[in-house]
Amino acid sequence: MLEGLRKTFAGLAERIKTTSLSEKDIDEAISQLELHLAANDVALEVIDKIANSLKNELRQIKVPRFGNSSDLIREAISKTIQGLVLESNPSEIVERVRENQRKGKATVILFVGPNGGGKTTTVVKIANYLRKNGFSSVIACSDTFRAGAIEQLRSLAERYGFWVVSQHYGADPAAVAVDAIRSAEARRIPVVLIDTAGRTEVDEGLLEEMRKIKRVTRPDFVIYVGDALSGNVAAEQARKFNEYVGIDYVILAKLDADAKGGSAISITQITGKPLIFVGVGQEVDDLDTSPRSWILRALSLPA
């Protein structure tokens, strides 16, 4: 997992980490290092950001006489990542179900996202997350156009006790979603889980009805669901998810899988939004709460 950009940075420390660091090394090692990352997915912009941070990073390790300084350059690399890995904590959902609650109000979460990028899979792994925090969900099938789209997340919400909500293929979306908001202020059931289509090209038509369904059912929070092994793609849609729609938060699916690691880099800095979990495995509780301290460990960096 992130194979790619671990060794790119194990490269760069190796390369120089007994030199007197000069400017020449230096902007030779981040000449090559530039290389390394656009081959593993890294967006153009974000890799003059890890650029730049580092090249003023390095300029201020002092290389330790006859020793190295490998470590100190690690450390440099995961300061840089850290600063680029924007990321917030899951708790602020819990307070917010737990202040929503206290006024007797539902609260309504939207997801969106291409498909085929784990977003029906994640939503159980939330509503799994959710109930580990003492709050029950309801899930709207808001996805009519895809077939078997609703089938897909019966079967998989069933599976693991949740309730879905849904109508027949070519229902309107929204009204889905509105029915499942009833459903649940009905039924003092906390939190509205809404699922939604994606197409494999993100075109106007699906952002015109995400944009509709956000004005419906107001959420407290709009989540991006992107894949993570579509590398730059990924952050490419999250920007346009976030342009048209208006995201609170990204979460990157299938990220243990992912051999270069570049979108988890990318991501957040391309939306000006933060990770909040991230998809390490296909299990229900395969969901990282800690991005940021996930992609460092699979990078082999100091935290």
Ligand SMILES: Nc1nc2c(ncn2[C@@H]2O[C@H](COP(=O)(O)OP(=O)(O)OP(=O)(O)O)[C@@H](O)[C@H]2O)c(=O)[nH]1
Second form
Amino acid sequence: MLEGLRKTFAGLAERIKTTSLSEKDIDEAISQLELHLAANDVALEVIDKIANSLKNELRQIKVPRFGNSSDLIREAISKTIQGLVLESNPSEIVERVRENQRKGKATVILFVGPNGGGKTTTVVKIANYLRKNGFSSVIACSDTFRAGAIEQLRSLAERYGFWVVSQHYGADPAAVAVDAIRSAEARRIPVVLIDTAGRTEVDEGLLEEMRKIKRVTRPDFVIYVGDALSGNVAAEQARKFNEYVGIDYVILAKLDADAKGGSAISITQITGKPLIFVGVGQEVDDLDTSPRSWILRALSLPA
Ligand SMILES: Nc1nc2c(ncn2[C@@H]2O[C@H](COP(=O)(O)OP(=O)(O)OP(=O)(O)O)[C@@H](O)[C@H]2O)c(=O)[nH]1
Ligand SMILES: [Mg+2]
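Beyond the form predicted on its own, can we have the form predicted together with the named molecule?
All chains and molecules follow, beginning with the one already shown.
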């Protein structure tokens, strides 16, 4: 997981641990680092931030005369990454659900993202997370577009005992969502999770459809589910969804399968929105609630 970036940062620590950290050594090491970061799909503007931050950190390191500075350098890298990966605590969602429940209102969460990114799997993971926190959910199948989408969600959700509201293919996705919200409120179910369609191309049609669902359902939260494997594209797509639809949080799925790591470092800087979970496998429990710590561990950096 994230081997590319792990090796990149380990390489930096290795390269300068034995030198005296002169300005020239630092510049050379940072130039090398920049190339490796680009090769591992870190967005260009984020590479600049990493380079500047690390230069500052490295200048402050005093190398012990007979010692090894690699721990200090690893700490400096860790500090830089911690400053770049924005994170929110999932308890924000749990608190909102509790607050809304007191008012007799369902909490609505809309999931958006590109085709195949991991939305449907993630929706079921979140239903499971909320159940562990004592809240049941209704899942709205607002993907009425892709062949097989309704059956996929039904079979996945029903395997874990979650209730799905769906209509027929071609139905209005916003109407399905509204139907689910009404059913939830009638049965006092506290959460409605809306699964939506992706498209191969993130085009205006898709973004317009998401805007409409958002306008009609007035969700408490819009969560963007991105595909870590799509690297630089993941951050760019997230930016587009944020500009057109407006998102509150980001979830990156498939981090367990990502050999590079660039999207994990870039996506919150590009969108300005925090990660709230990361998807780290195909099973329902493979949802990590502390994205920053997960990323630091995968990069073998101190927390
Ligand atoms: N390894 C891994 N695979 C994942 C993860 N999340 C989802 N997947 C897999 O990615 C594939 C696509 O996931 P879906 O949940 O269907 O993605 P989607 O965004 O709903 O796709 P569309 O509905 O076609 O837009 C499935 O095979 C999932 O099992 C994850 O965190 N790790
Ligand atoms: Mg889906």
